[in-house]
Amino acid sequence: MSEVAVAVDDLVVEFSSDEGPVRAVDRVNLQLERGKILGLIGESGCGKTTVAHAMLNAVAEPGRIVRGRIHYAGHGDLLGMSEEAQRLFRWQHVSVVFQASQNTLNPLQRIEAQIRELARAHRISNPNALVGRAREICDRLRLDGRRMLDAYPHQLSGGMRQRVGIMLALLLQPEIILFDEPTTALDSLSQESVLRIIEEIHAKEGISGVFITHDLGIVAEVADVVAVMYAGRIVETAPTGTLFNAPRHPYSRALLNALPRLTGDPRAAKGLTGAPPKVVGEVAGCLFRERCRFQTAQCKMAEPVLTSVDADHRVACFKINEEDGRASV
């Protein structure tokens, strides 16, 4: 058995509204296993950059964390982390790299000011020798490294900034990286040097990573294995491989469904009408009916849980044949 980096246990976040509570993540359970990447998918507002700002106990007001469980190995439960034991926590052994790193970068200071920001902050006694180290890695990343931290962001492109990003979250050499659609804001070109950077980073030093994005083609490239998210809950797990071949849920058959294909007839791919629903407060039945061509009145009265139908495979659906454990779809 390999052994579990984190596991995410009974997740509950809601953010508060005029209508009453929103749950923007239900009861998700997720286990990265070290070594490994996990792709966190789903359309947008499902809940998968809230499982990963929770995954650092760093959701923002109106948003809180009503239960769970953040278990890191060998650290414990994040949530349960004294506030100043978290902040040193992040970046040291869990480290993020977000889909526009210019918003997440100082615009009134150098790069390398930054990085000795960074220093005093996680109480590095060498600051010098961390400079060095941030030099080292953008030259990996195939930046010049002296060019890098001399310069402010608006002086670099968002390929760059990008992988200024990827530098930064790297640094303090941490155990797990959450890359937030770190490539979602990039021209085709610079998407594609940044994912050949983070397969590169993966392969080289075998970091844990979760990667979360709506863009499928991204998914079959890095990750190992894929989570679907819908409404704030997890519907099908899968090996990569598994869930692109045989795609149980039928939303994940129509995420797959909508994809442009390369040959044959284009106007094959279908889109998924509609769009998820606002959950407010607990509510009960599979929240996909309405978009579902199966649904049937169990749909409304019950959840489906997550279940096994094959080995690493699961998936949260009433409609699955008996006979070989697929949705009938």
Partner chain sequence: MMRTIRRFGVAVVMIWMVTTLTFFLIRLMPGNPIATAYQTLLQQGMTAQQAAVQIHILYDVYPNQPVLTQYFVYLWNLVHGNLGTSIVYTGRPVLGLILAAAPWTLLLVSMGLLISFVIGLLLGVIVAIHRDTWIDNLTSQVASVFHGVPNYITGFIFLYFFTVMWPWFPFGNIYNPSIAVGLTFPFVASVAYHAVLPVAAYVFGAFGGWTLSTKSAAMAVLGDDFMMADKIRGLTSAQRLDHLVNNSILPLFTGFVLSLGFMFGGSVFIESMFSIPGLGYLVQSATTQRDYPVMQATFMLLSAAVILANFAADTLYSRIDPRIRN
The other form holds:
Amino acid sequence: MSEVAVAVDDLVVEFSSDEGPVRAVDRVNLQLERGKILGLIGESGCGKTTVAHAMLNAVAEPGRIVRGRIHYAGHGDLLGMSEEAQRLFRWQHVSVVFQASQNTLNPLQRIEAQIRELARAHRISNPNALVGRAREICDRLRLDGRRMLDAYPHQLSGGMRQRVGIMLALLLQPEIILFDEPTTALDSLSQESVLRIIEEIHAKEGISGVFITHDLGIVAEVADVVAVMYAGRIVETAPTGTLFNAPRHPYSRALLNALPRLTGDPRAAKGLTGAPPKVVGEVAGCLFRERCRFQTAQCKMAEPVLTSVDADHRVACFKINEEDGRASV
Amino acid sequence: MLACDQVVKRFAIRRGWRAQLVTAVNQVSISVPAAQVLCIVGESGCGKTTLGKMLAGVLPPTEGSVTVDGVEVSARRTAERERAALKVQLVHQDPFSTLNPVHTIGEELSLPLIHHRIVPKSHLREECERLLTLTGLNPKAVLDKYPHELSGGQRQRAVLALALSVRPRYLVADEAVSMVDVSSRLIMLDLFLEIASTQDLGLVFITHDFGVARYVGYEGTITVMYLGRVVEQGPTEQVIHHPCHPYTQVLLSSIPALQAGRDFMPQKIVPRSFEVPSLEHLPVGCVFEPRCPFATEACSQSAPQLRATDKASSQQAACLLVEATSTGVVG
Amino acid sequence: MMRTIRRFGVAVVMIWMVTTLTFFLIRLMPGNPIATAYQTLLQQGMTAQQAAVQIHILYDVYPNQPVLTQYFVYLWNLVHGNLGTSIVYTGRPVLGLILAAAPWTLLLVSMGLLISFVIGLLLGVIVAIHRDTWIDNLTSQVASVFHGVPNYITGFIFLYFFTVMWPWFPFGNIYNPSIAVGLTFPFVASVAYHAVLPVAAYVFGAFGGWTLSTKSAAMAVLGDDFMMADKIRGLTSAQRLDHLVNNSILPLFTGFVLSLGFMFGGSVFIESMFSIPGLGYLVQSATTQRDYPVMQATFMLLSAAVILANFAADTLYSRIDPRIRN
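Next, give the form predicted together with its partner chain, keeping in mind that what was shown is the form predicted alone.
Below, the chain from earlier opens the complete complex, with every other chain and molecule after it.
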């Protein structure tokens, strides 16, 4: 087994609300191996972005990490570090490519000014060198470096924004990059260009990554291992090939089946009705059962836990052997 | 039949002291027979939204005409043309911008019903309930709610109900599901299809996703747009499985393998550049020439016209190289 | 650039329209002092012509001239920088009166505006960061209360407590008349001492509003993606605060510049209460005594200031927000 770059242990994140604390992330365990890309998929609101923010101890108010450990190889538990050590850890060791990069930049500053600010924040003695490095990365990403650094965030066009976002993520040479829906809202061609870049930097620099998306098609392109999240819990993890060829959890199967295809009977694909439940207080039973085709009395009684069904393949479901009636992909 | 003939839309863009005209839609002719589906596919900035707005009568074309069941609606408005224009309704991609945040769903739905005198005032509530039920909503649960109190899916349905309130014959849906999660996209598409078939509506579906286009328009036609022009059109399955224009091929081959299907497009076709050129500096010849992996000298000389790809099919492409590329690319 | 020139043109036309409007409105007001003086002269036994000449010498107008002619004469003088002479302070040029009064108003209101803006900005940002805590509740309540109380009430309270009950501060005027006017330490100190109470009255009336608007602006900024991303990028608290403040100022900027325009008129109450010989005082006394030329000129100045401030706000906003810039 190869080295683990980061391990998330027993992570619980709650958001306070009028009805009581809402569990956005519940007892999540994840392991990212060095040099690998872990796909984290699920519908919006399933807690996948919260997991990413928790991995940097930057969960937005009113959310808070209730318990858990974020163990980085060579650094220990992030949550145990001092505030200042955490601040310096962020971006130097783990960076993020955000969904809408231009919104994640201060609208009043040119990109170069923001890079210089980053240099100051991370106590980099030669800010000019960092700006130079930014220009180099721009070249590699087929961006006009001078123009990009001189631009204000709103002046960047669709595909450029995400590449500038990637440039910023690479700037401090982190070991891990979290990709938070970096291609959502992009056209298929821009999406492809971003994915190619991610593959390229992954191959060249051996960066480890977590790729968060609700689009299974994209995850299949980039991830080595996939974890499926539902209502704050991981319901299935498997190597990418296994997950897409032989998914076991009814939710994974439903997600896969909801993808409109370009071949075969178009009506074979089916959308997923209903919405995930909001988790307030104690939960009894499987959270997916309301939307599940295979639910039985057992699903109401107890909550299934992640269980190994195969090497590297774990599923949280009582009905994993249920046949779908349709051939999986 | 909802049709447009050689429509052109130009916008003025201010550049310092002077204004420059850009052509967002250039000589596009398309038609949707009653109760049929047409999908318009292209990247953002290709003019598909502008075309949709012109079809829906929201935006007047600079040149050319839009006709609804034989009545030209793009000309100066008369009562008859007004009525005809009402037969085409636009469904926006962002339900938040369509619904007035200070109106309840019931109030919002009542406005067009009253304004266009669709039903007598005494039947207002019943009609609202009918429309909401039609779009799969529970009238009791949403009639007195404000848009922000609804879930994303409910808002989407409310917008659809609003479009149906004036009893249109055609719906123009602009990226109607791009903001919906992949998992529930098909549910919304099913709703569109169901309403189109029960109400006998013609559907113009604007999307950047071929998967969505194929799901909605399996039996209909596809129009592929690039930089304001139609580059290819034809029966959906024909265009997707036998794309003739290099741009269509590039778009299709950029779709992740999982979604495309295993034996689809074995040969990856990559554009020479991933940047879409600006509308202000369009190439003289074929608009796709600067990015086209197959471009030749001739392509930069003159702009190709749409022409049939072969005698047997109704597929058309605007490419000088159609003969050369239509064979051997698709496995 | 083109747009700026066009906007400036619009501003000039608006100032002309306001000038015209006030010219005619003032002449519709009851109690015309020139007519009164003219009648008095006639009763004293002058002939109509002698009286008219006398009036012209005194007031620089002909009593029986048609209003329209008066208007064109006025406009002609105006574009030549001649605002006429005061009727009450016989023979003194209006421009001189305004120039003498303006510095005090400028000093008073710009100090008050600046101090209240800075206090409001600080409080607003602090409250937004600590929203829904006791800091927020207390500060927001206090700010709302002060926002609601007009500055002549606060002025009156200050006056009563700090000049009458505890006479810590001087009352009336803006400097000690026994000190020679000039840029000397005793004079500046005297002005500062006299300015404390009126500026404080202005600040107390204005900081609440700034606090509340800053709070809502800052809360919106705190919800923006880049504030979340700033933390993830490991920016320091100081840098993040900097982003927060800069972005919160944007929506307040237009209001701030407009307030600069309104400030000439905004100080009428405070100036008359503290007997400060500023523009507000001038407007008030000219109006009660029907000093047409002074009224005319000050009204024009007040509206021109607002119109020009509006122009400045529009033009400057595009300078500070790159998204508006073309």
